[in-house]
Structure formats: C-alpha cells, structure tokens
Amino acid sequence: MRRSFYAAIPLLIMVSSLCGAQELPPVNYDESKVPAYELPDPLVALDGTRITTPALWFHKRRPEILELFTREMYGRAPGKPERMKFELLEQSDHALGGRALRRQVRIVFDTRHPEVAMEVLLYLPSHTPRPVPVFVGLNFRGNHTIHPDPAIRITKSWVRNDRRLGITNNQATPQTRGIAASRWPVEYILSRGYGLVTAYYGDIDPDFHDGFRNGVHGLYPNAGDKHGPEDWGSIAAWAWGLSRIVDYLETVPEIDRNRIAVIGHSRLGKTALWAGANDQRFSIVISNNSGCGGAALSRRRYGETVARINRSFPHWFCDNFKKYNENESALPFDQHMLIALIAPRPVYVASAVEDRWADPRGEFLSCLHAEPVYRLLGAGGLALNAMPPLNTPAFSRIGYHIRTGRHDVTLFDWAQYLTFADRYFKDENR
C-alpha cells in the first residue's frame, strides 16, 4: 500500500523548515519531560467571575473565550459573503450503481471574482427517508481523490506536487482519481443512512504561505501588505469555507439542516474544531488526529509544539499566535477551551497510538478538562477519568477513542463516528 504523504508530515516539517527547526529543542516524546503547567479554568472569566449558570456561560464566558481564540490564534474572519452564488455543475439520481444521488456544485464566494470558487461534491443515499443527515468535511487532494467514480470532476486548483503520484506544476492528474478512497468509505457511509459532502481545501485557500494574497484571502481588503496581526490565517479560512458549504446545504431540501456533522483529519481536524466553535449549525463536531492547534493541549509541549507549527506553517494561524512560540504558558487559553466552545453539542476526538506527533494524551486531556462546561450545561461530558484501552470508544457527549495505527483516517474511525452520530441524530429523536 502506498504510504500517504500526510503520514510523513513530521519528517517533512523538519526538512522543509531547516532554519526554524535548528533553533528549536528536540521534539519531546517522553512523558516524564512534559513541563509542569496550569490550565486556565474555562469557568472563570477574565475579571475573576465564577461561571455558575448556563446564562453566564453563554452571555459572558463563551463570547470571551471565542474572542481570545479569534484574536490570539486563528484570526478574525469575515462573515457570510453578500454576493455568493451556487452553480449546479452536475447531478445524477443513479450514481454508484443506483445507490446514491450525486451532485456537484460550485460555490462562487463573490460574483465580482468568479475565479475564486469552491467545488462541492455531495452524495446522498438513494433509499433513505428524506431529509437525511450528512457529514461535511474538506479533503486534501481534490474531490476526485475520495472515490474512483469517473464522474467526479478533477480539481483545477493548486495541489501539492508529488513525484510519486505524477503531480507536477501543482496540477492534479487523472492518475490521482480515488487515491484517498480509504479515508472516505462512501458506500459504507451511505449504507448507514448518511450523506457525505466534501470539498477540496485548496479551493478555499492554497496551503502555502504567499502573504495572504491568494484564495479567499485575496477577496478581502486585508490581504497582502495590509494583513494585520489579528487577521485570519488559513485554518480560519478553511473553517469559513465549511460554513459556506452549510449555507448551500440549507437550500437543499433533501438534507436535514438540523443534523449536520463536521469532520476533519490532521490540519483539517483543527479546521473542523474551529468551524464547530464558530458555527453552531454544525450539530456534531469530529476531530481526527488534529494535534497541536487542534485538540491537543499546547502547554504539554509534547510532539508538535506552537513554535514548530508556526515556523513550519506560518500561514495557518494569525500573526498574534507567534507571540506564544516557546511561550505556551502565556496563552490566555488552551485547547480544552476550544472543545468547551462546542458545548453542549456532541464532540468526538480521536487519536492514534503511533501518532505521537499529535500527542494523543494531550488530545484526551483536552476532552477531560472541557467536561466541566458540558456538565454545567446539563449535557453530561466525558465518561472517562483516564485514557481508555486501545480501540475502545467512549460514546458520551464528549466522545473519544485511541486506536492502533498511525496518523490516518480508517474504517474503524468512521464506524465510531457513524455510531456516535446515530446516538445523537437518531436515538435521541425516537
């Protein structure tokens, strides 16, 4: 089996950022070397007010935390565009041998600049009562890579070069059709009664640092030289794009707008969490191996750290976040508070035991320390006090599992996410 490009991220980070990496200490994978730290309390406001009621959470502390993450980490994104347009590109009521409805749609973010657009691929199960619940997630290499279906349009957007796959000049090729199918078990998802909606993240913002001039950044006045320390980075841009997908889905009568789950892996797991924190139309939020800047606690300095992620990917976060390079204790938040922003909606965090770069323990601890907010809101929380055994999922309001294997999305992961969704999209409504 071909080893995924994204499975080699830690090595590539070190190679691609030699100047920054030489200035950093060795990566820590020793639990005994995790520094002592104290986490900010999500239920204590900046003025010292103790948050004791849901009203105080929603009207005081939650907006305060959201503003801190916006200003100091992800950056300030614009709202819904005024000149957005949806264009149907292709539709079949008998896709995948009659098992699915397929629809391909272009979302033009601003009709004055139609060249900046995102293509959305949608599959709905043919024999499931309408409206159906859906999973929404961005993909890494183009919609055509998630399934060998020959009708899926090949992306014309920038893609990362890969000689092993014949990708040069940053252009996708037909040879890459279906190469990511293992991460997107379309038929299985459909068989469980769910639709799948995906778009290529590079349509929204190409994943390299050009000074915030390309992609959706270029549509707004703070692109390029005007980009300020609080302005949005790429993760905020990708999360913004996920919300634009929901704008479209709200126009599709076959989809249940009250049962939309957002899912993401790795950097797109960070994106899914930030999208879920900002947009409460996502009823379930799922983070797969999201690590630093996602579900993992920054203060642990285990695996990837704030300094390493900022120096390797300077475009992912706002410039203010760089103040915390090797200075995590000064952060006015940590990632458990990102998960708390999703409360009381269900959230699921998944780790892989070989993915030490993403700090599985730090991901679990974020779930654990977000629990007081969930309990304050009467939503239960995490049904665990310690990390569970491998491949043993916990389906509480804060779901969690750590599985065998490496940095990837597997059929095991999807089976848990679908069961988790059954619990909150189906069982609670019976």
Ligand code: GTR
Given for the second form:
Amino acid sequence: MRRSFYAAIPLLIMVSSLCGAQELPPVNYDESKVPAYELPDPLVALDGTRITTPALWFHKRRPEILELFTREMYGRAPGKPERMKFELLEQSDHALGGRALRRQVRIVFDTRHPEVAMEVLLYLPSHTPRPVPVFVGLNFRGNHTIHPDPAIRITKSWVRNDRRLGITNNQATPQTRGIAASRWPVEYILSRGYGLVTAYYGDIDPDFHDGFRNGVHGLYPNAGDKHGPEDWGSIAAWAWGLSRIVDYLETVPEIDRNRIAVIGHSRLGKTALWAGANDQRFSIVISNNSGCGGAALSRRRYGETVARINRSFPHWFCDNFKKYNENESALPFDQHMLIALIAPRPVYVASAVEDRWADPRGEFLSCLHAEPVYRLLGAGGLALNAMPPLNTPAFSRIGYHIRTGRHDVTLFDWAQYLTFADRYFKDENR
Ligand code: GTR
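Having displayed the form predicted on its own, please output the structure of the form predicted together with the named molecule.
Shown next: the complete complex, the earlier chain at its head.
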C-alpha cells in the first residue's frame, strides 16, 4: 500500500503540473517579512487628476474604482431582474414566545425558472415602533441552522457533505437545526430593537466550482462555456442576491428602508463589502473577519494571498483576478479602496487576533487608508492611527475592533455592531 503510494508520487507531480498547480511561497505570518509596497492613492484618478472635491469623487473617481473592482476582481453582475416574484411561504405574529413576527418568503429571480429561488427568513421585534431597522446577512448552512425555532423551513438546496452532521447526499438534515445559533443571537438583536433578515447563500449560488452553470449564473446567457474573464464570480452572485433581498424589503411596510445594515462573516464578509460598494441602499456595511478579498490589503501577502485564494476557490472572483496571482503590485487598487467605495456611509471592520489567515493588521490598514475619502466627504474617519488594544472598539464613521479569539462571529461582535448601528440609525440628526 505504502510502496504503491510512493511509486505514484512522480505521477502525482506530473498531473499537478499539467493542471497548472503552481508551487506557492510558504504562508507568511511574520510581520518583518511583509514586502515593501505602495498603495494606489484613492484620491488620484487613473489620468492623474487629483480628487479634491466630493463632486470629483462621486462623478469621476468613485465610478472609475467601482469599474476596476468589477472588471478585475469580482466580475460584472446583471442588474435587477425584470421577472422577479415574492411568495409568502409562512408567517407568524407570535414567534419566539411572542417576541417576534416571523416571515418566510421565496424570492424567484426569474418567473421562467421558478426552480432557482432564495428563501428569506425575517424576524422583526414585536414591541418596537415600526418601521424597524434591520440587519441583513447571508448564512452558511441554511436558514434552519441560525436558530432552533422548529418553524424554520429546512433548506432543500445543495449543502456541503459533513459526516458528523449526517449530511452525505448534499441535503440538509433535521439534526442541523440551530447549529449556527451562536453566530445569530436572534433574541438579543430583537431586544435591541432591530430585525434580522437572512438567507442561505447556497440558494443563490452553490459554493463549488461548476464552471458557472448552476445557481443564478445559469439564468443568464453568459453561463458555462460563455463565461468571460470579467463575468461575475460567486462572491458577486451572492452580493447580487443581497440586493434582491433589499428589493423585497422595500415592499415590507414594517421595515425602514433607510435603515438597512448588511453584515457578513468571512467569505460572506467579502460579499457584504462588495454588496455595500455596489448598492447604496445598504446604509451601514459590516465586515466580520473578511480577510483576503475582503477588508485585508492584498499587497501585504500576509496569511491568505491572492494566488492562494484563487487556487482554493477558483469560482469566487472573475477570471481576470488570476492575473494578479503573485503579482499584487499590478493591481490598480487595493482593498482600502473597497472600503472607500462605501463612503460616506458608516462601515465597520472587525478582526480576531487568532485569525492570522485573514491578516488583522491588513484589515485595520484598509480602514486607515480609506480615511482620506471619508474626510473629503466630510464624514469623519477612523479616529485611530494605530491598531487599538484587544476588545476595545472604535466607534467612528469607520468602526473597527480586534477581539480575542478565533475566526468566528461572537456575541461580543454583535454587541459592537448594534451599538454602532444605534449611533447612526437612532441619531435624530442622521
Ligand atoms: C477560508 C478562506 C477564507 C475565508 C474562509 C471562510 O477557507 O481561505 O478566505 O473566506 O474560508 O469563508 O470561512
């Protein structure tokens, strides 16, 4: 057995080189080995124009940066579909022991293909003046995993197999009900006067590389073999799905459309940032441990790098992004400019000290280097010039914290996001 394995090594090497698997430098976790780099200036346009007024930012530089991120990184998504439909699946005015109104709604993106649909779960606080502010965020394993509430529909979409949870045929099992509840403190969010809106990201696009055929990719003519180098990857598809949730929320009178925050963790934190950059209906944007391709600066090459993320997840970004593998200095932007696209709206970036793969310092530096744009727009900035101590949030227009612990969403994180939202949503002068 062992001998046959060793005998196969030359063959494995040959196959991997034929597949183009490139030998990557070791993962760097040593701050002294971060390469010297120069960041593109968000306030200097490609033609050299200095951006000195809000008008220049909004009419010249912002559209330019949005286009660069679209073409070179996340890929181009379609607009709002013409044939969407919202179907009410279930509703209760006395959910969670009378604390909440619960609603489950199916969003069909194109009535000609009703099988491609997203199920949205809403909890709104019962005893809060309407219309209420809400947090919107995608979840990783199905709506039924965010809370043990037995009325939540179990997803029928493709889910990743997991033997420990009894998932062997890519179908969610009843025993997965509530398994992600620690990341979704529903009662606490409601008690602070906010609603929570979530959907399973796999309803929008299953998270594996199938050549851009399944999920919402398949609804458009550029699916599969027609997929071009600047067409949307999965992160852009998930972000597009978040905008479709807002399309629905705009029809719900109990929800205040001017107070919609978008939140996401990890790959879904990257997604929340990209959704917030594209869709100004998100009035607060929250990135929880989003790392490479999210809040972290690519040029630092600390932890996960562009080449590594493109190799592990070839479907997340558009094909053009692969040009920057081991070639970050050629990027016409870095992730501080993604934060800047959200300006002047409040944005909150959170890191975790043990989450070195996501490069906490790189996440902080993106906030710091986005600040000149916020200042130009008269929106204040970060109110920090160095990383704060652990568990010490900074609640400026750009909010930031680094907490103890690992890659996760905790009650501490939520407590800060709610306080941050209170500051901008409950302030009379907002
Ligand atoms: C990791 C990936 C990260 C992050 C994370 C997650 O495997 O390298 O970029 O997105 O997954 O989403 O949990």
